[in-house]
Every structure is written in C-alpha cells, then in structure tokens.
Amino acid sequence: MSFWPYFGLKRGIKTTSWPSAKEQSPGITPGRPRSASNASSNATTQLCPTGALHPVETGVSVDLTHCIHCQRCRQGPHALPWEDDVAWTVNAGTALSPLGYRFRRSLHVRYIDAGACGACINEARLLDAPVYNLHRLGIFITASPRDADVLLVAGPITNAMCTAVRKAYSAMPHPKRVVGMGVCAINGGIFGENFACVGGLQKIVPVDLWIPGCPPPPLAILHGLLAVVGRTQCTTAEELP
C-alpha cells in the first residue's frame, strides 16, 4: 500500500489560501517590473530586449504585454522596482462585461496550446495541483469546447493551429470569453510574426482578457480566470509612474 495517505495527513493542508489572503511563499511568483519615476530612462530602457520599457517625462513606464521576464531591468544601478504580486490580468479592450453570477462557482475552461514553447502549459498543469486546486474556486478544465465558457490560449498561434483555434471558438456556446495567456498569445512574444506564426491571438478570434508573462505563474492564471467572472479586477497594460 502506498504511504501517500500517511504523508498527506502528516503534512496537513498545503493548498494556498489565495485569494482570501495574500500568498507570500517563496517562488510563488517571479514578480513583475513596475514603472518608476526616479529611474534613468535612457539607461534603463536599453536593458530591455523586447521594448517593454518606455521613457516618459517622469521616468520609465512598463508595458506588461511585451515583458518576457528576462529580469535584466531588475539588477544593476538602473534597476526598476519589482512587485511580487499576481494581479497581471489586462483588459483586451473589449466592451464585454464579466460573465454573470451563475458562472462564479461553475466556470469551465478549454485550454489550447497554439504553438507555445512548453512553459505556459507547464504552469497551466499546476492549476489542478493540491497547492493551487482550481476546483476550490469553482473553475474546471473541460476537454470539449462545446462545454467551455472560456477559451484559454497560449502560444504565438502557429499557422497549423489557426483552424483549430477558430473551430474551438465557434463550437463554444454563448456567452463565451477568450483569454490569451502569455506574451506569445498577445503579440507573438520572442517569436513575433513570421513564416510559421501569425503573432497574436487577436488576429484569429476576438480576445477579452490578456494574462501577460513569460510564462505567467499559476496564481496569475487563476487571477485572470476570476476576472472573467468579475471576482477580481484587471490592471492596465502600461503603468505610468
């Protein structure tokens, strides 16, 4: 007989209490850069390989939809402040309101890997792990888009996956929402738009929310899914100091 029941009883409950309490365990999030008013704009913006940092009159602003978390702006004399939070969700600019209260404890999600490098799917797999346990929030992963309320898509959307994404979206019942996960889904990320990728989910289907990150951690993904039903608030893609 396996000893896992014994170890489970001995270790106790390990599931995070987030969002009812802030999660402060080490490694739970890589954090994100914040805009700064006292940063050297020229020196700091040159550190970013993806153009996520922009000089402004008061310092440096951060465009989260282009940040790949290389952490170059986190070190050195021109480092930006980093915040260890998970509220990364960005509104994609649609006028759709959050899903109704009927979905708040019964939200079904269809995940699609549309050509990602594998990092996003590894984070998405952790959602069902005991530490995060998405079911406690009333969120469930479904195998069929016909049963899905949310389409969660990661990757730069390869040409081979365009038709699959469109068919999945068409098969979903109304009301339905689309969430792009990771910077690759937003604008192609480090892959960009090339001979094999369209470079962004919005070119294929309408998108309601973005979850920036490369990749976003599990709690950031959960934050985005809770935002779909109005249980959390979105942030802004570009935070000015």
Given for the second form:
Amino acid sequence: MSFWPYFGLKRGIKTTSWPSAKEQSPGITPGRPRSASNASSNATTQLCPTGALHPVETGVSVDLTHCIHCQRCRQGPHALPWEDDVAWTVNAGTALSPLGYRFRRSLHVRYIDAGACGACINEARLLDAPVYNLHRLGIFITASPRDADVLLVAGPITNAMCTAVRKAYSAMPHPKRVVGMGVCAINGGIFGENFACVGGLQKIVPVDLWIPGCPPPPLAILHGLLAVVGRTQCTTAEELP
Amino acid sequence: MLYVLAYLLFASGPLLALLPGRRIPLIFAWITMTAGCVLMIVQGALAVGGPVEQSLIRWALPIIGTFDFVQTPLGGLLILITAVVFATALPFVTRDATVFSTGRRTLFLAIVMLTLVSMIGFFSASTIVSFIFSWELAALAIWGLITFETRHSKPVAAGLLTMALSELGSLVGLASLLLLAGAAGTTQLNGIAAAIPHLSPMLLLITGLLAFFGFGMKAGIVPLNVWLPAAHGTAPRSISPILSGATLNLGLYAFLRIDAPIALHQPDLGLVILASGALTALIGILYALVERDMKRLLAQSSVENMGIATAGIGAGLTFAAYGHPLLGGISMVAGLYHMINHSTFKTLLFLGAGGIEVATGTHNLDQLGGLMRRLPVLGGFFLAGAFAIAALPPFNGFVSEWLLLESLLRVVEIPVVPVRIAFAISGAVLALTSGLALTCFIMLSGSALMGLPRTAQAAGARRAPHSVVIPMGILTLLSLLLGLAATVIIPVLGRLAAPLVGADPTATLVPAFFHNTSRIPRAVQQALDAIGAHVGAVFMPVRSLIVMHLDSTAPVVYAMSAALTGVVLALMLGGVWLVARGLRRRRSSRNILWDAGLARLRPEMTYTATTFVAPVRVIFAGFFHPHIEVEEERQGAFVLTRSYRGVIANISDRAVLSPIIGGAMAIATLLARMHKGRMNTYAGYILLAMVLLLVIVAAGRG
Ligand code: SF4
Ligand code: SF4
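Coords for the form predicted together with the partner chain, given the form predicted on its own:
Full complex below, order starting with the chain above.
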C-alpha cells in the first residue's frame, strides 16, 4: 500500500513560484562574484583558477563566461562582493530574436550531454523535480530533435559527440535555437580545448544563448529557457566595475 | 467427363517431364497441368452452382465396401479453391523442378499431382471408405512433398512429425467414423447424417469430438499443431503455398462433412468447435509474432486463420443447434468466406516468401529489409497480401472477419447463459487475434520490405522470377475482388451453408426484392432508413446486401454495398492524396535522417522484427514462457565458448507432447526394471507366466 497521496497532500505545494516571485531558499543558487572597485586588483585576479578576473583601471572585472563560482575570490581581505541572483543568461551573439509568441507556453527542449562532467546533467535533471517543475512554465523535454525547438547542450563537446550535436542540430525543424549550458559548453571550461574535446559549442553549431555557471543551478537554466522565448532578459557576459 | 480429361492432363504432366531436356519438357508439363487445373476450376464452379448431389463413381469393392464419389456444391467450392491454389502455385513448382534430375522431377510433379487428385477425391468422397482412402492418400502425398528435399535432416524430422501426428489424427477420426457407421448401419456419409437424430447424445458427443480433434489435426487445431509450422516452414519453397493454401482446407472440410450434422443435434459440440477455433487463432497468431523465419511465421498465421474459420463454423453450428439456423448460416458463411480468403492471401504470401527466397537466398526476417526498393512489384503484391491477411479493407480478410465478429454478437438471441459467455469470450479472443494479426503483418512487411537491408544478400537482391510475380498479381486481384464483391459472393456461400445449418441466410433474410432494388416499396425503404439500414441500390448501381434478423431490437446483422465501398474508398484515397498534395505544397525543409546522432546508421541498429514485437513478448511472457539455453564448449576444465540462445517452446509441445513423452518414458523405465539382462531372471519370468496360466486355466475348468 502506498501512501504517497496522503503524504503529498500533507506536505502541500513545494514548487517554487519563481519567476513571479523571488526564490530565496538557502542553496537555491551558488551565487557569483560581482565586479568591484578594488585597490589591489592584481592580488585578487591571481586568486582565480580560471582566469575569470581581469584587472581594469577601475578595479576588477569578472568574465562570467569563465567563472566556475569556486568562491576563492570571496575570501580573504580583497574579497569580491557576492550576488545570489539566477539571471545568468548571456546572449551569445547571434542576432536571432527570441522565439515568438506561439512558443511562450510550449517550448520543447532536447538536452544533449556532450561530455559534461555529470554536474550539469544533474542540474538539468532537477528541472523536472517538483520544486522546479518546468512544465508549469510550458517547457517540455523531448526525446527527439525532430520535435524540439531548443537544443540545450552541456559539456566541452568531446570529439566523439561532435557528429551527434551537429546531426541533432540539423535534424531540428525551423525555427530553432541553441543554448549552451555551463562554462564547458562556452569555452571548454575546466577542460579547455584539448586532444579529446573541441572546447566550445560555438565551434560546431551557431549558438544563441549561453547559460554560464559550473554548473548553472536549475533556476538559471530555467531563466535561460525563458529567455529563449523572450520571457526573461539576458544579462552581460563581462561585468565591469 | 471433365474429370476424366482433367485427370488425364494431371497424369500427363509428370510424364512429359520425363522427356529429355531442361526447360522445354517442364514448360509442356506446366501447360498440361495448368490446363487440368483450369478444367477443375470450371468443374468446381459448375458444381457450386449445380444440383445438390451428383454421383460420379459408384464402386462396390470386395471386403472394404462401397467406394463412392459424388459431386456436391460444397465439395465443388473446395475443389474450386484447391484448383485455383494449384494453378497459381504451379509456375513456381515447375520452375523449381528444373533443379532436379529428370527422374526426380517427374516424381516431384507426380507427388504434387497426387496431392491435388487425392484432395479432389476427398472433397467428393461420399462413403467412409472413399473418405478415409483419399484422406490417407493426401496425407501420404503431403508427407512426400515435405520430405522431398531430403538433403537436410530438418525436413525429414518435420515430415516424420507430420506423418506421426497426421496418422494419430486419422486413427482418431477413423474411430469416430466407424463408431458412427456401426451405430447408423451404413457407410454412406449421407446415410450416417440421416441416422444421427436417432443416435444417443453421448455417442454423438464422443464421435463428434473424436472427429473434430482427429481431423482437426490437419487444420492445425489445438492441441496438436506443432507439426504445422515445422512442416510448412521446412517444405520446399515452391510447395509451401500449396500446403498452406490448399491442404489445410482438408481439415475444415472434414468438420463440415462429419461434424456439422452431429453438431446440429449436439449443441455442446458446436461450442467446443467455436472455443477451440478461437483458442487456436490466438495461439497461432501469438507464435507467429515471435517467429523470425518468414515461412514459419506464415505457417503459424495459417494456424490462426484456420482457427478463425473453425470458429465461424462452430458458431454457425451452435446457432443452428439452438434453433437459429439463419444466424447460424451467417456465421457459417463467415467461416467459409474466411476459408476462401485464407487460401488466396496465404498462397499469395507464401509465393512472395518463395520469391524473396529466390531473390535473396534467405527467408530469415532478420537478414532481409529494404526489399521494397529492390523488388518493387513483388513487394507491392506482398504488401497487398499482408493488408488482406491483417483484415484491412478493401481486401478480402476484412469481410470475413467482420462478418464473423458481427455474427458472434448476435448470440443475444440465444437465452442460455453459458453459451453467451462462451460466445463473448470467443468473440473477445478473436478480436484480440485480429489486433495481433495486424501487428504481426505490419512487422512482417515492415521488416522484410522497409528500412535498410540488413545483410549483403538482401542488399543484392536479384529480380524475382516471373513465375512468382505474375501468380502473385493474379492472387492480389482475386483478394481485392473477394473484398469488393462480397455482396455477390455471400449469397453463393449462403446457398452452400444451407444444407449444413438448415437455412440459407441470404435467401431467407434478404427478401427477393433486395436483389432487384428498383422494386423496393417506399414503406420498406422508410422502415429501413429508420433502423439505419441502407438500401444502396436506390442510387448505387451494384447490388447491396443486408443481412437482417427482424424480431429484435438491433435487426441489422450485416449490411454492405460494393458500390458504396468503392465510393468511400475513392473518397478516402482522394482525401489522402489531397492532404498529401497540400502538405507538399507547404514550405518544407529537408533534413538528414535522425538516427540518434550516430556516425553511420548501420542496418543492424535499425528496428528489427524482434524489437517491433517486444511489447507483445513482454505482455505475453507468462504464456511464451521463454527460457535461455546455454551451450558450452569445453576443453578439459576450460570453457572455450559459451553461447546463449533464447528459446520459446510451443505451448502444445510444453503442455501436451512433453507430458505424454515424459509419461511414456517413465513407463518405459519402470518396465526396464524388469529387464535385468540375466538369463535366470528371464527363465524365472517364463516359469511364473506358465504357472499363472495354468492356475487360470485350472480355475476356468473348475
Ligand atoms: S568564483 Fe569565479 S571569479 Fe571567483 S575565483 Fe572562482 S572562478 Fe574565479
Ligand atoms: S560546466 Fe562545470 S558542471 Fe558543467 S559540465 Fe562543465 S565542468 Fe561540469
């Protein structure tokens, strides 16, 4: 005998109300550093293992497409300020407009793991969990690119997966959008470009949006998918102080 | 007269094949044998329309008794079907006979002709002697056909299995016939039928069951149908169409001839026939679904179709026994119709399988694929056959299966609750069977014709021989005609069913004016309109047919109009064409095939027959009872290879044959205990036996 209806009713609705309201549960996002006017910018930039921090005249700028939110720059005397927003989506540079009105409540996503470390897919998997419940926003995961409007790719694009990504892209019907998820997809991330991977989705298929982060939390992914249909706005890739 | 001429032609065929030369003698042989078949077709057609009974041969042989043959309309129908099947299969038979040496090919053709002749004899037998004689002759000829290619051990084993089970069936059937003859005091089948009302019900039930299961062996009725896929699957490829299309009807005819008169006075027998038929159909199609070998699959599907036809016959007899001869007539017509249909499309499909085997060298579904592009004409006909057998309109399978299901629903007229339950269950089983048959034949045509060729053989398929393709075309046409012109054929069958159930459904139920629709009174038309019946002839040229049962709430059992079918079909096809055209006009994009992102789609990665029916396997796992056979090759303690093979044993093997064999073995081991192999013991046995004998004799004296 299963008692899930009873427990479910007892527990009540736990789904987040984001994006209509801000979601502030602890751990909902790892947060990211913000640029700051910092006196000793050199010392701070050297803390960053991925080279995401750059010294500029006015202080330290953060290249969010490289940051893996490792929190090193959050500590110490020259700590950068920290934000816990989830609006991480960045425009990748194609001039394509958001998908139109018809897709606002019916967006079908094909997810491809192109050599991701496993964390990205974990976050993507959580989209379907009761807390995030992507279906309430009219977003659905499909099995075949034939039905998909959005190609969501994670990982540094290993050589073995190049063909698959390319084929999936060309198998999608128009109009289609490509979203790269995680810094790996943007530039190889912690793997970079090496003998086994291309290091960057852009090198294979045209990309419309990036969702930086390593991994991006579920709400950030949702933010990106909503940005595809124009329900949320992109932010900037490089934060200048 | 025609018979004599036809038989002479049949005999001259094999003799002509004796002439030296490679192709010419066989062409002559083919011409004469086909001419004989055509004569038989004419004769059969004449008999169908002819008088009730017409004597052919009347011999009174010493010892064994009267040896009579008559010509009846029902026998004429079966002769007609048989001759058509043979005529369409003969080109392929003679083509394949070219590989044999002169003597062997003569023997081969002679056995083929013997099969035909013995079947014709069986369909016109009128005494027990001629009946059993032709039956045994046919069994012998069929065994000869199956084992003709004796190079492999498989056909021999299959032939022996067939022979053993067929003889078992004959013995059981013969026992029933002798019991009946003894009780009725005559060996004439008609005399027996006339005496049946005066016999005891118990005897009737026993003899009826014996005859049904005995002669049913030949039609593949459960429980003993394991031989059928084995025999038809391993028979020479040109013989399978004949075996499945023609010889299975022997069993059905035996039901009609022996069981029908009994079942009219013994309703339980009809129910048994119906239930066994439905069960056979389900079991047949389930095993067809898990077959990988095209020929074995088709053979299993023959089991299914025989089951459907048997169910129709059983339902008809039950209806008639409960005092509804008209409803019974409809079910009987459905059964007969299905028998005709099965003969057309199964011959068609087996010819297709043979043609595919000639073109590719294999009949294993897992090694085929992509043949539609390589053998377009054969593929098209094969597809038509698959449509027909899957009961898709406008082909013929639809008519009979629908008619049968509709007539089964009329069981509401019988007030007995157990009968209703039996009918309901049988109807449900048959409906399930139809659904599974659809799956099966989508699987068959899909995995053989569509997709990528899975082997080099399939990729390099040669042109299919004309001797296969042209007969297939004729049979496709026949299938289509039987599907479209059902309204013309059902009255004919109704007339044939009349003596079996006691009433001709179409003559009685459809008033004469339906056959001349211009004279339908306006009032009748309005009444028909009110009940939703359609009298097509008001605006439709070709005859419509309505089968009705007037004194109930839902009177129309079956209504159809050939012209209307044609119109609807044209509208549907036109609609599809328009939609397709409209879609093509729309802005479309062409993309590569989505293959899950593989570097190259390999044939073995595509959907196979096994994958297609995987859901069925899972759902019926309890029934299939699959087990894994492990084979090990060892060298000392080392295992060199270990191979696993999934095996699905036939349920009749599992549930009937294995226990019998196991029981026999157990008895044998028990008896073997007596045999110690020591001379003293045996001497002791003899002494013991002698003493016992003496005691018995002495006791008898005293
Ligand atoms: S949190 Fe980001 S910016 Fe800060 S050190 Fe880590 S990677 Fe660099
Ligand atoms: S972006 Fe980070 S979390 Fe995502 S796959 Fe790359 S390393 Fe893993």
